[in-house]
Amino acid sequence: MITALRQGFQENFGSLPEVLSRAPGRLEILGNHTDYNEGTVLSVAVDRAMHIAASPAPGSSGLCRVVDLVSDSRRTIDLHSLEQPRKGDWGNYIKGLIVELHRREIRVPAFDAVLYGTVPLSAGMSSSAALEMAMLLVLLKLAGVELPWLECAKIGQACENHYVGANTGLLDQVSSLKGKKGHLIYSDFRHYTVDNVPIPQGTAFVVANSMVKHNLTNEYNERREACEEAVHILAGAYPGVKALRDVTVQQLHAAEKLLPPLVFRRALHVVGEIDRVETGREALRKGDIAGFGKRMQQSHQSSMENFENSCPEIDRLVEIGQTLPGYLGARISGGGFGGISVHLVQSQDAQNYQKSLEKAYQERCGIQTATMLCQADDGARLLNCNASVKLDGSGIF
């Protein structure tokens, strides 16, 4: 990959790059839409990533040239004209980062860059956060600035909230930054702490793309508004409630009549998810992989019934998985409304599981799915030829 980046940069800009970076995509394993409700999540950084090579641009025009080596699409970014995003344009993620750095009085020099991504687009594996974190490492290096990992995550979130227009939480950026090979990432979004939980041996994640593309902006914002409405009402019944994290499943049921039915179901999904994350984490500590898989299945059922962020195609993938040898649990992963399902399976059955899932999905839905086996990988880092420098707890370098 480093060779491909260097070659791609040289072909486009006539020189070798000075900075290389890599940031992985992620899978959400348990904890759907809990991050912006100050809850907890179990996720994993995967071995699919965005890679970037860059150098300061010659001259002083303030123009940045960016080339996507996969799609051969190109963008020119004017550092003096960042006010207006272009709807649906991937260049918004880069421009939004620069705007957020400017707000922090961090000035980025004009640059040339090439991108090479292996994270599927619009499929629930957070290709956007992988782009943001890989680019942010590059921009900070070019600016000669170090920032703590949490501030990096917040810059990526602010880019999406303020510039792209999606009112997302911090899960994707934290997962991309704090991955660890062979481990899940346990994130607490009230205290902003991260821990790693070993993934049991003998298991694997099969990812199946429904091939239904999603656009989260409107649906995501509507779900978040429902959660905020629930908190406002529940705070009147339970003093001290500041987020859905502060409410137990029992308390929520006791206050059901206070909430509009739709708002109650949205809240029930989130409150139930936070509970499933905690009991699922404990199951992993005890080596109860079957118990963990059961919670994944319960999570998907709630996405179907309560949060309504699944879709018929994802539901079929999960249903098919339940009939296959090696199945332990499956659910939608990511914001929803299309995208992917993630299946926890016995590793010895993983390849046959993939093939059987593809065949059955084609027969039932008439759609050819794309499946992949994913492994837990390390988080975002700068690359230096064949060496790498990982993020630590305090800064990038």
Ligand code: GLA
Second form
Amino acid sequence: MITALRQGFQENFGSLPEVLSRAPGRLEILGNHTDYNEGTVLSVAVDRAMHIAASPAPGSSGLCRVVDLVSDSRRTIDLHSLEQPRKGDWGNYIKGLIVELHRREIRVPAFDAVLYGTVPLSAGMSSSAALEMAMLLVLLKLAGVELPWLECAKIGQACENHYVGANTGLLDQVSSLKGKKGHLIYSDFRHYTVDNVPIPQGTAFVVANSMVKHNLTNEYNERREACEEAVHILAGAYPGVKALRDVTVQQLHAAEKLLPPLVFRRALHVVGEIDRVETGREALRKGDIAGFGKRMQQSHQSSMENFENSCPEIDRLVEIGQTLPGYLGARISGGGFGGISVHLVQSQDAQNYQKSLEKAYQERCGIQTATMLCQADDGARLLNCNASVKLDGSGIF
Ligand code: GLA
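Starting from the form predicted on its own shown above, please give the structure in the form predicted in complex with the ligand.
The next block holds the full complex; its first chain is the one shown before.
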């Protein structure tokens, strides 16, 4: 990968890159739409990532050249004319970051870069956060600035919120930054703390792409507004409620009549999810893998019934999973409305599970998908530019 990246840079720009970075995609394992409700999430950074090679651009034109080696597409970014996002364009994730850095009075020099990403696009594995975090590490290095990880995550989120137009939370960026091999990431979005939780021995994550592309700008924002409406009403009933994090499942049920039915169901999903994260974490601590898997299953049920952010194709993937040997739990992962399902399975059955899932999905939905086995990996890092074989990450945090 690193060799391909360096070669790609040399072929496009005629020299070797000065900065290399890598930032992984993520899977959300439990805790759906809880991040912007100040809740908790269990996620994992995966062994699929965005890789970037870059150098300062020669001359002083203020023009940056960026080549995506995977799609063989290129963008020229003018540092003096950044204000216009282009709908659906991957260049927005880079321009939006630069705008956010400028807001923080960090000046980025013009640069040339090549990208090589292995995170599936628009699938719910945060290919955009992987691009943002890999690019942000490069930009900060070129600008000679170091920032704490939380500020990096917030810059990525601000890029999504203000430039791309998706009112997303911090989960994707935090997961990309704070991953650890063999571990889940437990994030608390009220206190902005993270902890790593060991993944039980003998289990694996199988990911199935429904091939239904998701887009997080409309329905996602609507769901978020419903959560805000619920908080507004619940704060009247329970003084001190500032976010859905502050409400228990019992309190929510007791206040059901105060809320419009749709808003109640949206809130029930989030409050239930926060509860499942906490009890699921406890189950893992006790080695109760079946109990953890059961919560993944309940999470999906709630996505279908309460939050309505699944789709028939993902529901089929989850249903099929339940019938296969090795199944422990499965659910939609990420924002929803398409994308992927994540399946916790016994490692020894993983390969057969993948084959059977692909076959049955093709039979039932007429859609061909390639499933993936994902490993938990380390978070975003700058890489050593001179190493030729195995590169150790050198973090800036
Ligand atoms: C998307 C958003 C995250 C989070 C998840 C749902 O991935 O980017 O902030 O809200 O959806 O949990």
